[in-house]
Each structure stands twice: as structure tokens, then as C-alpha cells.
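What follows is a single chain, given as C-alpha cells, in the form predicted on its own.
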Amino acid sequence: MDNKCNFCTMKSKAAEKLTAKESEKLSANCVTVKFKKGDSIIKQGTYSTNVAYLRTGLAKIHIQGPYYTQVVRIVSQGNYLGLPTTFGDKVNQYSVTAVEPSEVCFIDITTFRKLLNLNSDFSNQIILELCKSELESYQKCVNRTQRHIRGKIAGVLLEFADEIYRSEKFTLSINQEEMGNLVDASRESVSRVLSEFVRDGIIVMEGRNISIVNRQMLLNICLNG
């Protein structure tokens, strides 16, 4: 059998603990499907029977609130999208769409639980995972609600720049308008303070394309906004 999962070089850091067989297992009870620039990848309150792992690309996770959809995070290759339904409520809580074009591996849930139970490494990975995940999702919620808006911009624009991207010129992958949306701000505000970090000489803005040219101001606007 072709082990695809074994020779997988954009593996999860969890899967790499699976031994070959394990990897053989997960192998046949997974299929990579291909996903456009706003294509749904999980929609929420849908019935969930696989865990889905961002492969390749970019993505966005939102949740529809009674009055509009809350952009709670961007989520980069590498991560697992459905965890919390693995452990909890077998319903989809949240919905996740595409920004860039994005590879998924959609996981059988009943091989991923079994998985768990057999290796403990694999295990203790997983719980790793969650617990950075929620421990960043606390995080986010006291920035939200304690920074200004030109905090919570620079802090958008170094996530980008040291998480999503990993380089300090980059194209944004999201509007304005959802940039605002994940910031709790209107989109005005958040062209208004990207147009005061370029007049200041922090960024250099050309459409999507930006360059952070003064990062320590940058640094200090997140840590002070």
C-alpha cells in the first residue's frame, strides 16, 4: 500500500509520533482535497465525521453570532481544523473558509480516536495542540478588548509577518474589511491606521503588498496600542 502519510513532508508535528503501521493506518482512512480562494472547507452546524488538517495554505475560522460572523482567527499550514469536535459536541461549532488556495486532509474521526487510544505520544501531541490553541485564543480575547485599534493592526501585521508568512514584506491574504471583523473594528478604522503606519514610516503599502520597514515601532504600538 502506498503510505502517503509516511512520506508526507508537511506532516503534522502529532503524526510524525505514529509508528509506520499507524502511518499506514492513517494513510487509508484519509483524502487531500483541494480548496479555492473562499471555498468552505467546514461549515458550522454541520454534522462532523473527520478530523480536517490544513495541509497547505491559508485559512480563516468563523463563528455566525446573532448579529454578524465573528472572524475569530486565521489559522497557517500545519494545524488541525476540527479538534475540538474530535474530543466534544460531534456538530461543527464554527465555520472555516479558505483565503488562499489550500490543500486538506480530511481524517476519518473513528481512525483518529482509535489512534489516540493506541499511541500515547500521538496523544499527548494532540493535547499539546489544544491546549496552545486555547492558551492563544485568551490571549487574542484580552487583546480585543483591552488594545486600541492601532494595537490591535500592528498585532495583526506581526502575525502575519512572524507567523502566517515568516518574512517582513508580504501580500494580506485578507480584506480590510475582514481584517476589521477580526479586530472587532469597521473597515474605515482599520484603512484609516493602515494609512497613518504608512505615512509614519512603519509599513510600505502597494494594494495587498506590504513591507514592515520599522518593526521595533511597529513592536511598540502592539505592546503600548
Given for the second form:
There are 2 protein chains.
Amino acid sequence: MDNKCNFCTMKSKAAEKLTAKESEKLSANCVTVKFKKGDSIIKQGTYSTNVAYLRTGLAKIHIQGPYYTQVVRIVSQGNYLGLPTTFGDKVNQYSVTAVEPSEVCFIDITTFRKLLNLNSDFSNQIILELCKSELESYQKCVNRTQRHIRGKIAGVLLEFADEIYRSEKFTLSINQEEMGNLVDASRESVSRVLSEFVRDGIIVMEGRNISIVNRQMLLNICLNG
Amino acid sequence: MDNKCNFCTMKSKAAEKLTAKESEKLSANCVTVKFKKGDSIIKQGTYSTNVAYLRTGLAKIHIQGPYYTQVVRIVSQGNYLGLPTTFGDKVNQYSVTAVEPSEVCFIDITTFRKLLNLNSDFSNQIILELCKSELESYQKCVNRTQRHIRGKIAGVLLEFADEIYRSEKFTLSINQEEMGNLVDASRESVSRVLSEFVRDGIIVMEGRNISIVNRQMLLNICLNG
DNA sequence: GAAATAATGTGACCAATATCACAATTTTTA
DNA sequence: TAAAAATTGTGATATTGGTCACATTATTTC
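Next up, the form predicted in complex with a further copy of the same chain in place of the form predicted on its own?
Below, the chain from earlier opens the complete complex, with every other chain and molecule after it.
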């Protein structure tokens, strides 16, 4: 029997705790699907029967709000996409869409539950990740409400550089509208602030290619508005 | 040996899954402390060595933001207060303060971890709660950013009536400043909106005693601004 | 129970940022 | 590669809700 999950080079931290035998069980109950940019991975309101793991790529989690769709967060490769929505409710409470070409592993929820019960290292790791992501969401909430637009945009740029692309140069895969949505600002404001950063020599921008030139300044704007 | 946790009338859903023997272990490694209104239960920045469970009372979770302290959410009795902050990091990432007289059980984290590993029903319940609270925090985030003040205040009033006091009449235990902080509005705006609701016959207010008179209207305002 | 302190109510004014309108540019599609 | 569609840039204007100032009312404290 093949054991692709065991030899996967992009295992989640939790999956690393699994034994070869458990990995085998995982492999047998997990399908990997490719998504193009813009494809819907999880759709709010539909039944959820699988845990989704973003093996490669980049995705956004978004919720239908009363007036428009709100991007709640960006998830980068190596993270679970749908734990809360899969465990918390029978129906998906949010949508997930690929922002870059992505590979997603859909794990049968019964299998996933079995693994949680079988291997406490695995379940501890999952608990840890849930905790971290809750903390992160609290922090995001504070940033969203307390910072001014300049600070918030500086913050996302740093997040892209540090957490997602791990480089001072990167190509944005979301447009300014979506970026505004992510930090709670209008498309126009995003445009204005980005131009301002370019004018002040903090970043260089060619289309959607961005390089951070003055990281110190960006950090400063992020922290002090 | 006494087994107070086993006979506790305010067990958490998770603790209900424990066997008598496991409960005994819990009892031996758990202290219950009373807090007065306004007392600090968990302090952001200090080391966390215990899981906190709100046995009775009401508490608020707040985070120190760049400009002021932000109330992230209200936790009612029967819920864990500090899972994310205890598991996610060695240092508490948020503060918790009693909003009403409260009893909190502090559970030794090593014991808690042991129980997680020992009893998978227990750990599944904890995972479920973490998932739900993450979903809730996404929803809160959307409400905070997309709704107007009237809608947000209508929302909190309904939350108090439905989730916390389970009655159309209740006594607010937070002041308008804190309420504003909870929905991201200034003290003055809260005052204005509440007066407006009273004027329009949607609620009756005597000091901090509130009764919801026109629930339909309140719901309507909550949903449509 | 008087004084001090905290909480609330209310008007006037202000600021940040949304919205609108349209031009310019880039990307996609046929 | 021309046309269509999507994205971005930018000025003018509007609006929500914050801030300030101060009056009024409750609540604590001594």
C-alpha cells in the first residue's frame, strides 16, 4: 500500500507527529486537489465533510458580511484551512478561495477524528494551532480597529514579506480591492497609501511587484500610524 | 480523597466527559478563586501556568492595543477563559477581568495536558470549543467592521439578552465606555444610540437595567444598520 | 450625609476616510 | 492585435462618528 502522506515533503507540523502506520491511514483517506487562482476551495453554506490542508499555494478565508464579503485572513502553505469550519459546525461558516495556484489535501473527517484520538501528539499540535490562530485573530481585530490605514497597510506589507513570501521582494497576488478588504479600507485609500509609500521611498512598486526598501520606516508606520 | 470536580454543578462540557477517576485528578490539581467585579483574573504579559475556567460570573477578555485597551469579547460562566493564551504561548497574550463577581478554577496546565492525552472525548470537546470560538471571532470581526454603530449596539444588547442573561430584562454590568470598547465606538456614541433606542420605544432603560421591548425592531437594526 | 469621584447626556466641531466620478493603465479575451 | 474588461490613480465632496467641553446625575468614600 502506498503511503504518500508519510513521504510528503510539505507535511503539517501535526502530521509530522504521526507514525508510519497512522500516515498510511491518512494517505488512504486523503485526496489532493489542484486549484487555480480564484478557484473556490471551500464554500460558505455548503456541508463540510473534509478537513482541508493547504499543501502548497496561498488562500484567503472570507465571510459573507451584511454588506459585502470580508477577507478575514490569508493562509499560507503548510496550514489547515478549514479546521474551525469543519469541526465547529456541519455547515461551512466561511469560504476559502485560492489566491495563488494551490494544492489542497482533503482529509476525510472521520479519519481525522480517529487520528486525533489515536495520537495525542497529533491532537496536541492541532490544539496548539487552533490556540495560536485564535490569538492571531484577536490581534488582528485590535489592529483592524485601532490602527489608521497607513499603519494597517504597512502591517500587511510586512506580513507578506515576513510570513508569506519570506523575502523583501515579492509579487502581490491580490488586487488593491482585496487588500483593502483585508485591512478594512477602500480600494481608493489603498491606492493612495501605496503611492505615498512609493513617493516616500519606503517601497518600490512595479505593477504588483513590490520591494521593501526602508523596512525600518515601514515598521515605524505600522507601529505608530 | 475528595472529588469536588466530579460533583461540581457547573462543569464544563469537556469536564463532563471525564471519568470519576480523571475528575479526581482534576480536583487535586485545581483551585477555585473568587473575584470581585473589576478584579484582574489573567494579566497580559505575565507567565501563564494554569488553565482558567469561569465557573460562575462574567468576565471580559481584553488586549492592550497600540492606543488603548480593547475588549475583545465577553465570556460567560461555564467557559474556559484562557485556553488560547495558556496553550498558545508561555506568556499571556491577553488580560481577563471580572465584570461581575466570579469564581474561576485554575487548573494546573500539566494536569490539563495529561487529561487531554488520556481522554479523547475530553480533548475532542476542547477542540470543538476552540473551533467555535475561532468562528465566533471571525464573525465578530465582520460585525465590527461592517456594521454601523446602531447595528452593533443592537447586536450587543441581543447578545446580552440571548447568550448571557437569557432574559429580555437584565442589568448591564459594564459601563458605556466598556460597551463602546466592545463594539468599537466612543462612550458618547453609545450614550446617544441608547437614548435613541429609548426614545424610539425599542428598549426601556432605568440606570443600567435594560428591558428589550421591541425585539423585532432591535433585530432589524442589528441586521440592517 | 457631604464631598469626591465616576458615569452619563448633549451640543458643537472636526477629521479620517468613504464615495463618486472619471481618466489612465494593464490584462484578458476573442 | 483590437476590443473589452479589469485594475489602478486621483481629485472633489460627503458622511459617520470621534473629540472636546461642560452640564447633569449616580455612586462611593470618608
